[in-house]
Each structure stands twice: as C-alpha cells, then as structure tokens.
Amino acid sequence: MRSSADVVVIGGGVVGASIAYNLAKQGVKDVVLCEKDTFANGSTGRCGAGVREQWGSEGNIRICKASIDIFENLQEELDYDYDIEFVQKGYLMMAYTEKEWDQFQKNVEVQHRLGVNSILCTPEEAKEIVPVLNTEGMFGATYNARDGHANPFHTTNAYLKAFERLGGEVNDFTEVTGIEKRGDKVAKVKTTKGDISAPVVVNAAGPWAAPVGSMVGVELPVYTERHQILVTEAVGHLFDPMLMSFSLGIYCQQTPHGSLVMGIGDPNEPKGYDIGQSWQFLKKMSDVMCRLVPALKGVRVVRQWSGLYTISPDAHPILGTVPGVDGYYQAVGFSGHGFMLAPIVGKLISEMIVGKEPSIDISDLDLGRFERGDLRVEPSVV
C-alpha cells in the first residue's frame, strides 16, 4: 500500500469507485481508495439498483437526468469486459391515494419543465404498459421510458477496473481508523494497514459516513436504517418497467435473466445498523406484490437480504466541502439513491477537487443548508 497519495477516497461502494475513477480521469495521478471490506459490500451490493428521472424536486431531477446521460455510455467509457446490465425499460410509478396522485401530477409538471418526457397514465393506460398489473384501487400512474436499472456489482467493478488502469490503487480490507490534521488541513489517513499521507480525503463511506466525518470534527445529520429486499427464481417475461408506489412503499423490477427483485419499506423500522431479515417482511412483500401482480402467485423466493439507507433530513445527498476543514470532501447521505447518482456525483466531486467549476451547481447540497434551514425536501421516496 502506498504511504502517500494526492487523494484518499474512503469507501469502496459505487460512489467511492466513481469518485476515484473520475479523479484519475481528470489527471490526478496518485489516488488511493480504501475499503474496510470488499468492493460493493455495503449499501451498493444490497440495493435495488434502479435509476430514474421521475422525482419531485428540481435538484434530484437535474442530477439524476445527468447521471442517466452517463449511464447510457458507461459500458463503453469504462471499457468493461463484462456487462453492467444497464437496461432502460422505464419506471411505472403507481398512485394509490388521492394525495399521491396529486403529487405525481405536480412532479410531472416539474419534470416536463426540466426536459423529462414522463407521461400521466390512467389505470387503463398503465395496464396497457404492464398487462399483468391489477389496477384495482389505482388513481393513476406516471411512466418514463428513459428510467431503468443496472447491475450494482458489475457497475462498481467496472469503475474500479478502469480506475486501476489509470494508475489508481484499490485497497480492500483496509479500514480507516483516523484522519490527522495539521491545523485546519487534512494531513494523514490512518488505516489498519498503515498510514497514508495525503492533503485531500473524500468521505464516501456510505452507512459509516458519520463516524468518518467525526474523524475530522464534522457532525453529519444522517442516520442509518434497514431496508429489506428479496429476489425470486427466474420466470418468463412478466413486465418491462420498474414498478413503484410511494404510498405502498414498494418497488419491483424484473432483471434481464428473469428473476424479480423487490422491496417494501417499513415506516416503523428503527434507526441503526441491523441488517437481519424478518419473516414479517417476506409475508408483507408477498401479499402486496401478489395482489398487484397476480401472476406472481406460486413463484418461489430464492433469498432475501437487507441493506442500509443512510438518510439525510431532506432525502438529498450532502456533497462537497466543509468550511474550516481544508482538504475534506464528502459525498454522503444519499437516502437510498446513491447507486443512481454515483456517475454524476463522481464527476462533480472530482471537478471540485481539481479546482474546476462543477458542471452542475450543487452548492445548495452542502452541509450548511441544514443550519441555514434551506432544505430541499424530496416528496417522492420509498
């Protein structure tokens, strides 16, 4: 392991991998990434891996739109030997309450203003898009064909392989135990495999973002929360788009090889680092999805697992620098949406580090917004 670097990136999930790659792409020659386990072992490898432009806030729409622009050419850009399995077959967002339907109509107005070609659907039109769907109780839906999903393991690995080809160093099983400063400046990263002298450190530690921030005296207003997920056996083609409803708290996608990946939120889930699984989740997930898609009855579940959302007060990420801590950057608090934002966030953070004007203005996503009371609340989250 190198004893010095220009930049140390903490976290081997897709966000850290994207930042590391983009730094190397920007010409930073000496970048080291430290991951306390293996790549994509935290939230990235446990996520649903959806990518969507259908949001309610302008900020999320803008950055997700830019992220999809990158996703569309990412396989070629990273020159990956395998397939990141990026598929654009849309999201069908389903409303089951009047309040949700009203919000969807407002969302579409904002989306259209920002160039997102989403459409409003009646229940009958939603059933034309997904013929196996039971539309009973549905107020309406929205659909955007540009939304999609990808493979989180292959996407992260593709970034890391490209990063290493550009001269970067990836250190698995290398836990960061401390960050030393000289005055107000970052000077050294301490790890279980030795120290790395570096003037710049990036906190992309996912669920462990708050402990890493505390190493430089930064208090992050985030918390972690378990979200459970399951995958079924492969079956014949049922539907193309990702199915999602915020009032039901569900999402479900059919992967390229036929299995279905789905999750459902629990409003009573306690804060913490529990990643165990429950039979209650399995029953609720099965009941809701078999009601929505009766063709799923009898399909066997292969396994279930849990991952952690790292949630910010307004469900937007916390990006950039912190006044008074020179050389410290952060890309944290993605609230379950880190995978879809990773391509553009990697680009933006790398631009900031090398002194370029970020290609998208993210100044309102800084940590200081919470003290200013300038929150960007996102109304459309599972």
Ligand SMILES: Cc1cc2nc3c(=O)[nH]c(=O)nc-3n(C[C@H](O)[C@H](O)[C@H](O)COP(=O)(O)OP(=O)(O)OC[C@H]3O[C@@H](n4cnc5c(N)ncnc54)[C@H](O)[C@@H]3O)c2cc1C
Contents of the next structure:
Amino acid sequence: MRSSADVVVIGGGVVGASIAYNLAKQGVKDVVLCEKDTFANGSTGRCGAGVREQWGSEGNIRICKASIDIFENLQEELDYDYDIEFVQKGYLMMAYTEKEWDQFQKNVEVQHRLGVNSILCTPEEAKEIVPVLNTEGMFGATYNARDGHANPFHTTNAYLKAFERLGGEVNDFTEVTGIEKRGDKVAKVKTTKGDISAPVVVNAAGPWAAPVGSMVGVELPVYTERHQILVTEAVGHLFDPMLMSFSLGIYCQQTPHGSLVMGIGDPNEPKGYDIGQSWQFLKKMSDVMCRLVPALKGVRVVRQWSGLYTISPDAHPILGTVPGVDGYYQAVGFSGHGFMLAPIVGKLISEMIVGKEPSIDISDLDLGRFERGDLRVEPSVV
Ligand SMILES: Cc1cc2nc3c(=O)[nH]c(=O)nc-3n(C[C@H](O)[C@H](O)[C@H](O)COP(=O)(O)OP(=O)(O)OC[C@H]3O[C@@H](n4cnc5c(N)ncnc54)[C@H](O)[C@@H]3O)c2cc1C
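Output the structure of the form predicted in complex with the named molecule; the preceding block shows the form predicted on its own.
Now the complete complex, all chains and molecules, led by this one.
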C-alpha cells in the first residue's frame, strides 16, 4: 500500500468509487481508496438501485437529472467488460391519498419547469402502462420513462476498475482508524495496514460517516436505520417500470432476469446498525404487493436481506467541505437515494477538490445548512 497520496478516499461503496474515479479522471495522479471490508458490502450492495428524476424538491430534481445523464453513457465511459445493467423503463409513482395526489401534481409542475418529461396519469392510464396493476383506491399516478435502475455491484466494480486503469490504488480490508491533522489541515490517514500521508481526505463511509467525521472533529447530524428487501424467483415478464408509492412506503421492480425486487418502509424501525431480517416485513410486503399486483400470488420468495439508510435531517445528502478542517471533504447522509446520486456526486466532489467551480451549485447542501436552519425538505421519499 502507498505510504503517501494526493487524496485518500474512505469507503468502497458506489459513492467512494465514483469520487475516486472522477478524481483520477480530473488528472489527480495519486489517489488511494480504503475500504474496511469488501467493496459494495455496505448500503450499496444492499440497495434497490433505482434511479429517478421524479422528485419534489428542485435540488433533488437537478442533481438526479444530471446523474441520469451520466448513467446513460456510463457503461461506455467506464469501458467495463461486463454490464452495469442500466435500464430505463420508467417509474410509476402511485398516489393513494388525496394529499399525496396533490403533492404529485405540484411535483410534476416543478419537474416540467426543470425539463423532466414526467406525465400525470389517471388510474386507467396507469393501468395501460402496467396492465397487471390493481388500481383500486388509487387517486392517480405519475410516470417518467427516463427513470430506471442498474446493478449496484457492477456499477461500483466498473468505477473501481476504471479508477485502477487511471493509476488509482484500491485497498479492501483496510480500515481507516484515525485521521491526523497538522494545525487545521488534514495530514495523515491511519489504517489497519499502515499510515498514508495525504493533504486531502474524503469521507464516503456511508453508514459509518459519523464515526469517520468525528476523526477530524466533525459532528454529523445523521443516523442509520434498517431497510429490508425481498427478492422473488424469476417469473415471466409482468411489468416494465419501477412501482412506487410513498403513502404505502413501497417500491418494486422486475429485474432483467425476471425476479422481482421490492422493499417497504417501517415507520417504527428503531435507529441503529441492525441488519437482520424480520418475518413482519415479509408478511407486510407480500400482503401489500399481492394486493397491488394480484399476479404475484404464489410467486416464491427466494431471498431477503436488509441494509442501512444513513439519514440526514432533511433527507438530502451533506456534501463538500467543512470550515476549519482544511483538506476534509464529505459525501454522506444520502438517505434512500445515494446510489442514483453517485455518478454526479463523484463528479462534483472531484471538481471541488481540484479547485474547479462545481458544474452544479451544491453550496446549499453543505453541513452549515443545519446550523443556518436552511433545511431542504423533500416530500417524495420512501
Ligand atoms: C434497502 C435499501 C434500498 C435502497 N434503495 C435505493 C435505491 O433504489 N436507489 C438509490 O439511489 N439508493 C438506494 N438506497 C440507498 C443507497 O444504498 C445508499 O445511499 C448508497 O449506497 C450509499 O453509498 P455509499 O457509497 O455512500 O455507502 P456504502 O455503500 O455504505 O459504502 C460505504 C463504505 O465505507 C466503508 N467504510 C466505513 N467506514 C470505514 C472506515 N473507517 N475505513 C474504511 N472503510 C470504511 C464501508 O465498509 C462501506 O463499504 C437504498 C438503501 C437500502 C439500505
């Protein structure tokens, strides 16, 4: 392992991998990525990997739209030998309360203003898009054909391979245990495999962002919470888009291989690092989905797992520098949507590090917004 570097990136999930690759692409010669376990073992390898630009807040729409622009050419850009399995078969967002339907109509107005071609659908129109859908109780839906999903393992691997080809070093099973400063400046990263002198360090530690932040005295207002997923056996084609409802707290997609991947939020889930599975989730998930898509009755569940959301007070990520800690950058607190943001966040953080103006203004996503009371509330999260 190198004993000095221009930048050390902490975390080998999709966010750290994208930042490392983008730094190398910007011409930073000596970048080292440290991952305490295997790559993508954290939230990334456990996520639904959905990608959408149908959001309610301007900030989220802008950055997710830019991320989809990157996803559309990512396979070629990274020159990956396998397939990141990015498919754009849309998201159908379903409203089951009047309040949700009102919000969706407002969301679509903002989306149109920002160039997202989403459409409002009556329940009948939603059924035309997904004929197997039971639309009972639905007020309406929105649909955007440009949304989609990808394979999180392949996406992370594609970034890491491209990063290595550009001269970067990746180290798995290498835990960062401390960060030393000289005065206000980051100077050295301590790991289980030795020390690395570096003037710049990036915290992309996902659910462990807070302990890593505390290594330089930065207190992050984030907490972690378990979210569960189940996967069914592969079945014939049922529907194309990701199905999502905020009032029901669900999302469900059919992968290119035919299996269905789905999750449902639990408002009573305690904060913490538990990544066990529960019978209650299995039961609730199956009940809700079989009601929405009766064709799922009898389809067998083959796997169940859980992962962690790292949640910030306004469900938006916390990005960039922290005054008083020179050389420290962070890309943390992604809540339930860090996978889709990884391509653009990697680009923006790398631009900041090399001293360029970020191609999208994300200054309002800094840590300071919580002290300023300038929260960016997002109405459309699962
Ligand atoms: C069930 C579920 C469904 C989701 N669905 C979606 C979705 O559909 N779309 C979407 O966009 N997002 C989704 N998400 C959110 C998404 O998974 C995360 O926001 C995203 O993966 C965050 O990536 P990351 O690289 O920041 O974190 P991680 O993937 O957790 O990576 C952080 C890495 O840092 C490493 N690390 C931590 N501390 C240290 C240390 N001290 N030294 C070295 N390494 C360290 C960890 O081992 C880990 O591998 C979902 C999440 C869950 C749990």
